[in-house]
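Listed next as structure tokens is one chain, alone, in the form predicted on its own.
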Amino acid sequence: MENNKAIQVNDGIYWVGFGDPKAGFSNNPYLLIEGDSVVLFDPGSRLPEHFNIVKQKIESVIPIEKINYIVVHHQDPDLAASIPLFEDIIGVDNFEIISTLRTSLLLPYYGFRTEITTIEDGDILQLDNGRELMFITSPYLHFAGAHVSYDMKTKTLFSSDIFAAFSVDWHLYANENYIEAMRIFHEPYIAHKSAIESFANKIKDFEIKMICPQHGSIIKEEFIPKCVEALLNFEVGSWLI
């Protein structure tokens, strides 16, 4: 896998990524592509080594000065701290950022000067062409204020830590060890099982046929309904006494 390419995993979407064996999970920001719309997921770290892979991945397809929208599902560093680094080369206020109203309080700390948009559950940005993205809140999962994107075109949903894993031993889609790497993760970070209910229950209508995690791997449509299952029956809240 070329380190500095991004990697088209659907129609319009590019995985500009990359796996951290140090920490023992991969870092995925996304990529959507529209016409003239251009959104990037949950930006990432800002740590050089890791800001300068994702910068080199977003450039191999497009410059980053397309940017319109930043979409950030929750507020944490692995996903949001570079939000000024892209500010610097997009400009202040050229961009949108998009994010609930709770993450947006806490997102100005990382130091950038554009204004937020925020989103509440089932509203819809639309792209060029038509494309539409609709953002659903997932409360606890794991933070307050957390949310996920659904791309209805493709069908695809950026579902942020919902669906993600730990792995040391990396792919970018999802096989047989999946499920216990995903097990891995959510016991110790989801608190209450109701939290995930709560979701299931909003998203139960919904096609989906590709799932695209903030950390882990991607997830194919014929291995979605194991992983959904496996979701629903984890025993989270593991480091309650």
Contents of the next structure:
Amino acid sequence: MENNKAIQVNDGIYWVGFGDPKAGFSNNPYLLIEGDSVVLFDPGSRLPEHFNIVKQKIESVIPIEKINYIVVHHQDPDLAASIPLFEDIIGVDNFEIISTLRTSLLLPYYGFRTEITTIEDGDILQLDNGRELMFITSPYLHFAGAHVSYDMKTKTLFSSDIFAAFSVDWHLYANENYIEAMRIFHEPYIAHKSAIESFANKIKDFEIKMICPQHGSIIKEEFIPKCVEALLNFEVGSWLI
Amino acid sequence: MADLNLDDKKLMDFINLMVTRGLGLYGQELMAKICYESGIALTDQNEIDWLEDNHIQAVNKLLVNYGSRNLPAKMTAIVLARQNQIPVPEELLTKRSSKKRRSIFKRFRRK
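Please could you give me the other form, the form predicted together with its partner chain, since above is the form predicted on its own?
So here's everything in the complex, that chain up top.
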């Protein structure tokens, strides 16, 4: 896999991430392009060795300055620390940062000056050509203000840390070992099953054809039911010992 | 305090809850000012009474005045209102109008 080219994973959706064997997971920022609407999901780390890969990969499909929206699913540094570096390129307030109210309290500590547009559960962002992006809150998975995004055109769920995994044997698409890699991520990281059940209930009527998590591998349609079932059955809160 | 019907009692209970949280968040002096601006009296002994005849409007104003001062207050106002089945004022949910913001949103209503 070339380390300087974005990989198209769906209609207008590109994986612009990288594997980080030291951390034991991959970081998966995604880019969505629809006409003049360009959305970057969870831009990632600000470490030069990480940021430069993401930047190069984005530039392999579109100039950075074309980004209109940076969606931040929660405020962890592996997802959000590079926002000021993107702001340096795009310009203050030449793009919007989209996140929940609760996350918006913490994001400014990264030192950017661009305004945050806060979203509520069920808000739908209108993109070019009628494409729509829905935001669904996912409280306590793993942060109180966490949310996910759903591309209504391709039925892709950008699931943030939900369905994420730890693995150094990383593949872009989930394989038969993925459930165990998910387990290693979720069981210590998610505090309580009720948060998973609440989220599962919210998305149960959504048709989902692809899941793009922030860490780990992309889950294709045929493997989704197994991953959902596994998620519902994980023994979470495993550090409460 | 005058006789309360059930709705008024529910509203009073809700205001008491807001004030209890608000004393921690704002302190007594500012909390009393927020109440006064909303049509609610808050005494030095932290007792409350209506200053406005339209009680629903007063609670609505209280939510807005309370929630507009900072993000934790806004989150508290929204969460407490939802937990207690009090309608959340649109002012707290509407995206801040800004010349800088170009995004357009619509809402998905769950069944």
